[in-house]
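What follows is one chain in structure tokens, specifically the form predicted alone.
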Amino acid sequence: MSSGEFKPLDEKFLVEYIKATPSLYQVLGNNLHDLQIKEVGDGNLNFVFIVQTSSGSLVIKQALPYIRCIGESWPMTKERAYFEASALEEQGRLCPNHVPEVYHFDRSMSLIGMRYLEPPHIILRKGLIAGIEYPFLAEHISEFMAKTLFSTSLLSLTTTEHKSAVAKYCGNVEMCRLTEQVVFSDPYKVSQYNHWTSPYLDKDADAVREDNFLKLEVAELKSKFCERAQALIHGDLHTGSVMVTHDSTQVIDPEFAFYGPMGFDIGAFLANLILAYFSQDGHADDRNDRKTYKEWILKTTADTWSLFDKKFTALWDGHKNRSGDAYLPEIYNNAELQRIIKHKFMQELLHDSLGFGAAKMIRRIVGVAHVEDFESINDAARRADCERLALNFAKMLLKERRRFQTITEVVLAIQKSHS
């Protein structure tokens, strides 16, 4: 069916492409009498189709030419779709319990076919908006952080198998230079996709352009994303890139994946959890306050910093005799000097992860792409008080993140800001 030539999807292709692809065909059960499709694709990039019969599901994912939320005055590279193929399948092999499996991968259609996330599954964001509480989650995302960042570094790989898989994820400049804008550059200057809730928050908005102090941080945090290639990252690990029940986490959508800084990862995450943190009073009512939601909130965005640490040194303890080229045994080759290397890498991540996770926060309020969590609470007053206080807080956190020893700081520092 390939015939190394592109085609959007629609339905009676896709139809045709399943049929004559085998991987695809067998999973539905060699069976297509009673089948339906679904077109589910609501982000900004892709379109994403759920493929049900009686006999099996799955989905597929296809990158288009452009940024779809925006359209084709904005192109986009279709050859995402192979970095995020590859990262779903390094990454599920390194952490099976938290990637959905991948099928297919038709390198020319741009087009992956994987596990689909069945119901109950939703996007966890959407599970933040309607105050439902996953007591895994925590443990869960600090587990898949963990293992992919741990297993992809130089504590755990040699400089030459380092080097090779950066190579091979070189390829994903575009997104890069995607992120490097949207994150780094158009929320500190004029730029015609950025946009917030006019007319509340246009001086905040204009605050953030003059604020010198803020532009020389994120030029220090430009500069560690662009250069260091510390591990294999997501990329774009926020709230609407997991799929969650009450038992289960899957972590799905890493076109975005390269060799960058592992703050990025952990920042994106914690960073979104404070964006739920604080759009929650934007979506109280008589009948519940939030209140105890919220603290549920920052309880979890705490224990997946803490898990993580916790995971993260494990593994590193685990590998202390046949270590990656990093730290050699024959050098770091006693106990005091090795808690002095964990603790000062640690510290260095942990400031990492605030800086990205701060960033992450100014651009979702006055940038191009914004956050449901947001954007869903209808009252504009109202909500734009909502991300005041985020902004706010985002900007000291950018700003003054290497005063922060423990998560449990930046916790009481959350809730003070929102007293």
The other form holds:
2 protein chains.
Amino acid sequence: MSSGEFKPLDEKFLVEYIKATPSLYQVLGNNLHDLQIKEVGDGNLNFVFIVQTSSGSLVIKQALPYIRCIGESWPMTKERAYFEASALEEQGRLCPNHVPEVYHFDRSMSLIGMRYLEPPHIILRKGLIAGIEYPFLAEHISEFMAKTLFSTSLLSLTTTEHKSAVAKYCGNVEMCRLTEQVVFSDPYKVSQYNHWTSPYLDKDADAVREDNFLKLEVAELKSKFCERAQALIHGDLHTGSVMVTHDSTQVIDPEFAFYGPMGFDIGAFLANLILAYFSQDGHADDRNDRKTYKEWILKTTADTWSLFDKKFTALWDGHKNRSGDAYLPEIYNNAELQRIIKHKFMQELLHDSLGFGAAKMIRRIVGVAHVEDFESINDAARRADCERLALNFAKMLLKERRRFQTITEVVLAIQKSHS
Amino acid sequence: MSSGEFKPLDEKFLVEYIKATPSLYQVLGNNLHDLQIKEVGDGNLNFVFIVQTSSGSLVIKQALPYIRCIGESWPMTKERAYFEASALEEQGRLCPNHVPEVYHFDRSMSLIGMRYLEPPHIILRKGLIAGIEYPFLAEHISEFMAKTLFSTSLLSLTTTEHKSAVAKYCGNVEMCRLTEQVVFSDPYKVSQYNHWTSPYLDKDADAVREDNFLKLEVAELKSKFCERAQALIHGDLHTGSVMVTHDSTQVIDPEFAFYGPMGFDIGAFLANLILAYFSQDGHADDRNDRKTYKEWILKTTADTWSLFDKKFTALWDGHKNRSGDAYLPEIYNNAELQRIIKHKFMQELLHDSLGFGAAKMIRRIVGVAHVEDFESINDAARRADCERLALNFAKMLLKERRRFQTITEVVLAIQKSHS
Ligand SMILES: Nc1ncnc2c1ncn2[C@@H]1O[C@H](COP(=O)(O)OP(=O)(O)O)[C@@H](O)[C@H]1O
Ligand SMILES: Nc1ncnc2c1ncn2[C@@H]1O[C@H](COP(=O)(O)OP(=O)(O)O)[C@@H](O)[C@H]1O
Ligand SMILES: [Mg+2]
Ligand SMILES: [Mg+2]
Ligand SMILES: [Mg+2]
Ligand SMILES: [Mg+2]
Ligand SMILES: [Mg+2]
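Right, the form predicted alone is done, so what does the form predicted together with a further copy of the same chain look like?
Shown next: the complete complex, the earlier chain at its head.
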């Protein structure tokens, strides 16, 4: 089915649509008689329908030409669905274990049909709030990041492949602008969309807007975000874009995908773990002081970077003789040089990740879109205490990121900031 | 005339073509009876015809699907003419005083009709070899660079404008690949195209290929060249792409144009002045020891950067309230912050320029395409002495560029390296 025209889905139309679309109908066993449909879009932007029959299931995601949680007053191109589908397919090709399969994409309908991540899959952020440990999380997410970032960078691609992909994703500019606004701009100026736990954090929010050194560093990160086409990044890799069970980790929702700095993805994930960490005291109660869980979060933070480093470097080593255009084997294939190059690359990437991560933490506390980790702490004073610690840590990290040489030093600094 | 098919020009066909093309015919006064045509392409890549009648003149440049100076064995897309015409038009719009007007562009013919830069215009490089002083050169070229680089960067553009332009120029990827090869790769490995003043520089060429620290720095610059879409750069801004008279300065030949790092253009121009400087001892004779001229070159080198800094900063100041997306006025409009941001930006740009410039010097001595400044020194031993000084200075500059804080320090280092 593809009339070539856009139409927002309702349940009735969705049924018609599926019937007329073999690639979807087939997943449901070509039979809709015990069909169940549920709209579950708890995300900020789009509509998500779970579609199930006794013989199969799938998810339908549709982008509307505005931002769902704000409404038609904040228009947003529905073409984002095209970039989301493209990125899902590319990331799925590179890392099939951790990306849901795409069954169908309809550009004029801005509609993606994909695998339903069935229960007990839940959004990772909710698991972190509930205090659930995921023993394979660091292993899986680092694999996703290493494979997708390495393989779409000039470490693996030729310049020809790279520039053609860069050009394509330049089309996702409206989503880049949204990120620029909510991550790099709004928190540093007065904006109608900003909010924070008031009155507790009023002074803290003021201070963010008046910190010249902080703003200088944010400008540097923003330039990198806008100018550096290092790899195809997910663009929104927080813990709300990851669905998990004990042994499955699935990355969804790459509608912000474009060619940008790798550290933006890595930083997003690390930052959201660190936010989860700082929120734990707000969730502690008599039955569970969350101490052990906090340690698990920190260990997972450290492991995510360390395993990423290991996997990324291993991919690089494996490419020694069939490399992308960045480091030609004829010039760079000597052990000493390889060692220095990789060390330099990973140091810079760590610093980028810490910088972007810190910026993402800040915006979740004084910007437009907050995280459930904090929002679900009902007592405002208690929430503000957690948020202030996180904010202060993030400000320090953004300004001083270059003095951290290992993730262990970062973890130690988190612990120190909190004791 | 636009049959929609490509055909290499000869004089007969050129006459037909002009007759059938009003925008060209008109420049010649709609009359070809005393027509004169001369092919003058002394460049490396393309064919250039000067077309004159008693009532007008123009230049026709055509790209063929290979590199002229090498032949059909090195194919090269003729689509480069499209990017050259686009860049000429864009740069002409931004800086009409220093860019020849484009009268006509035919994409299928890869043909550009433009203003004939009539005598006494000569290629700047030839003027530098002849020892001619150009009192307005620094003023003019710095204006060209400041206007074109500022206005195509995020200091002036919105992200939407920027990404759309980036995407367009991603299409000029074959020219980017050529630069990658001849500037960032070939000089650092054994390549059939490399040559140098042998046997004098054999050891020096070896040393370039075996200098790990040098190669590490070159890799960093190459990444920046490939990944950082900072502004629409000319891409080939050496002294052979500038035509001059005593009081006119015209920039031609932007067929390598794409969104890249600003320092690549600035560095190219500075580097070619510095190469001219190091070649002067090879042109000194009893009548002219070239001492005064060397001082003029150094002064022009310093003035070019200083005036660029001044003009670029002035454009930035002038944009305070209607800026591009990089530094939003609401966040960055305070005097102290403006000062720090500009200082940081210009320091990084100086370091980029020195790095790219140094890489361009090196490739002109041990790579495929040399410069007439040195090639016209007939005595090979004497030429090699000049080249070695230049090469050693360039290697130092590439490795130690970050310790230079002002252009004056660079000029002092040139003088020192040479005494
Ligand atoms: N493939 C899927 N399987 C199961 N649930 C999904 C799937 N995709 C999305 N969801 C649910 O829908 C929610 C919103 O989806 P998401 O892609 O994040 O949309 P948005 O772009 O609006 O944030 C998710 O948080 C998750 O609960
Ligand atoms: N507009 C012009 N007016 C006068 N001479 C020109 C003009 N354009 C090119 N030429 C001459 O033709 C030569 C080659 O032109 P150029 O654009 O540099 O070609 P290439 O890309 O092959 O290097 C220049 O060095 C100059 O001598
Ligand atoms: Mg989401
Ligand atoms: Mg979201
Ligand atoms: Mg989303
Ligand atoms: Mg030329
Ligand atoms: Mg040329």
